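Have a look below at one chain only, the form predicted alone, in structure tokens format.
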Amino acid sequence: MRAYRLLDWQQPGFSDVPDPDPAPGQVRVRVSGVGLCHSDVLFLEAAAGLLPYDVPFTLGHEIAGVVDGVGDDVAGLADGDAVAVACMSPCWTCKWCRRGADNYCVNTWRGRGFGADGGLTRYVVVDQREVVPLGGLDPAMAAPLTDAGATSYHAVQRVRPKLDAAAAVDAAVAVVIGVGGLGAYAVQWLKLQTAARVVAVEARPERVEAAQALGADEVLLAGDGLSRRMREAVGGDGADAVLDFVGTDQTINAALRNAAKLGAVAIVGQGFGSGQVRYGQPAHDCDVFNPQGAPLAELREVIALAQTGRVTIEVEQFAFDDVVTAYERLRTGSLNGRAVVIPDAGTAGS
């Protein structure tokens, strides 16, 4: 089968790889869709020695598809079942896994599509514990839920107690910086699960209407004076939660300056920026954290919410042969929603 791989550092391309067979406890998934993520661009552009991976490996960590073979000792899954594939591949025995934080497993520095073979091909083989049944959801649409949906969900769960406490006595305000792949879901989780007024910040004017349609109560355009304009939007007390899905110097500093006392700042975006921390900034008793992914239990919650029909999954689909174009659209920021590559819509099987 053909796969889109990082053949060597800064040398991606198509290559033939063997069809995999499931071992005991594993299922083989015929890939229906693979979401492309900004971290993929980091892998594609990284020089040798920058990342702790061996090349080559197949790219693509947001995967959904249909079970197409089960190994011995697999229960509860059968051929034809639509499933989402967890991004991480935990060990299930380390202290993080045992406490339900499998997104911080000692092995999660390496996984499908980042150091190990991912989903940009016809089949993947996965431990049965790492798939979530999709029910009636279309697997070609659901792939972004495994990372963009789940990572943003995890960040929102971390700030929900702050927002609930604020709403219990007055009003809660949340800011979402960047309404692209992850931020678009964060707006929705906030509106579905909290009483917060949601202020979105977006760099692209064409995404303003989309942010409003997803539930944002107010949308600010990024650019000059962002911190000042954010303060005007959230009020003098600051925002009870700021979720930064961009992560540049400007956005991190705007988040730190505008988070409320007893609030929270989540730095999720891989913009590799930095912010100024000093006494009084962030405000007193404001938490600042840097989340990674989501535990499998939260991915199940994301899928359950999507199954209610109340979650908008924004995607632009690309044929397998057009994966290079899809990555270029991702690089240039010209996508409306998540790029999803459809392996069967091309020549992934040849």
The other form holds:
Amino acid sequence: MRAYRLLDWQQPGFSDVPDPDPAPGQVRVRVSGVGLCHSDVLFLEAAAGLLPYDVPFTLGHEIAGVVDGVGDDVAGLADGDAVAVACMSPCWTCKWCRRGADNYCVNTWRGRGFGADGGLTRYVVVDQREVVPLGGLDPAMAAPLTDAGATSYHAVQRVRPKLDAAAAVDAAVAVVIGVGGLGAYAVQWLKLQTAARVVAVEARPERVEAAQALGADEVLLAGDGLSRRMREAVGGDGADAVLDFVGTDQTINAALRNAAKLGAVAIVGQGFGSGQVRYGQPAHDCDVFNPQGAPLAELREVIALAQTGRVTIEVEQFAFDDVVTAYERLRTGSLNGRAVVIPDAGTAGS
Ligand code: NAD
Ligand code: ZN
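Next block, the form predicted in complex with nicotinamide-adenine-dinucleotide (NAD), ref. the form predicted alone:
The next block holds the full complex; its first chain is the one shown before.
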């Protein structure tokens, strides 16, 4: 089967790899769609020695598809089942896994599409515990839920107690910085699960209307005076939660300055900026955290919410042969929704 791989550092390309067979406990998934994530751009651009992975590996960590081959000792899954594929392969025995934080498993420094073979090909083989049945959801559409959906969901779960506590006595306010792949879901989780007014911040004017359509109550354009404009938008007491899906110096500092007392700041974006923390900034008893991914249990919750039909999955589909164009559109920021590559549309092999 044909795969789009990181053949060597900074050298992505197409190559043929053997069709995999499911081992005991595994299923083989015929890939229906693969979402391209901004973190892929980091993998594509990383110089040798920067990341702790061995090359080559097949790219693509947001995967959904249809079961097409079941190994021995697999229960409850059968050929034809539509499934979402979790990005990680947790060990389920380390102390993080036993705490339900399998997104921080000692094994998850690598995952499918970053260090291990991912989904930009015809088939992936997956431990049966790492797939979530999609029911009636279209697997070609559901792929972005596995990371963009789940990672943003995890960040929102962490700030929900803050927003609920604020809303219990007054109005709660949340800020989402960067309404791209992850941020588009964050806005929706906040509107679905909290009473917070949501202020979004976006760099691209063409995303303003999209952010409003997803539920943002107010949208600010990034740029000069962001911190001051954010304070005007959230009010003098600050925001009860700020979720930063960009992570540059400017956005992190705006987040730290504008989070309220007892609030929270999540730095999710890998812009590798930094911000100033000192006595009084962030405000007293405001938490700052840096989440990565989501435990599998939360991916299940994300799929369940999507199955209610109340979640908008913004997708621009690309044929397999157009993966280079899709990555370029992601890198230059001209997508309106997640780029999802469809192996069946193209020459990923049959
Ligand atoms: P994306 O490219 O789909 O979306 C980014 C959005 O931010 C775009 O809409 C862009 O216009 C906007 N933006 C860019 N600069 C901005 C600025 N200064 N102010 C406001 N908006 C700005 O990217 P994505 O796939 O949603 O990923 C977002 C970030 O999250 C990336 O840095 C990615 O590497 C990171 N990420 C982190 C995790 C994690 O587990 N922590 C997981 C996946 C992705
Ligand atoms: Zn583990």
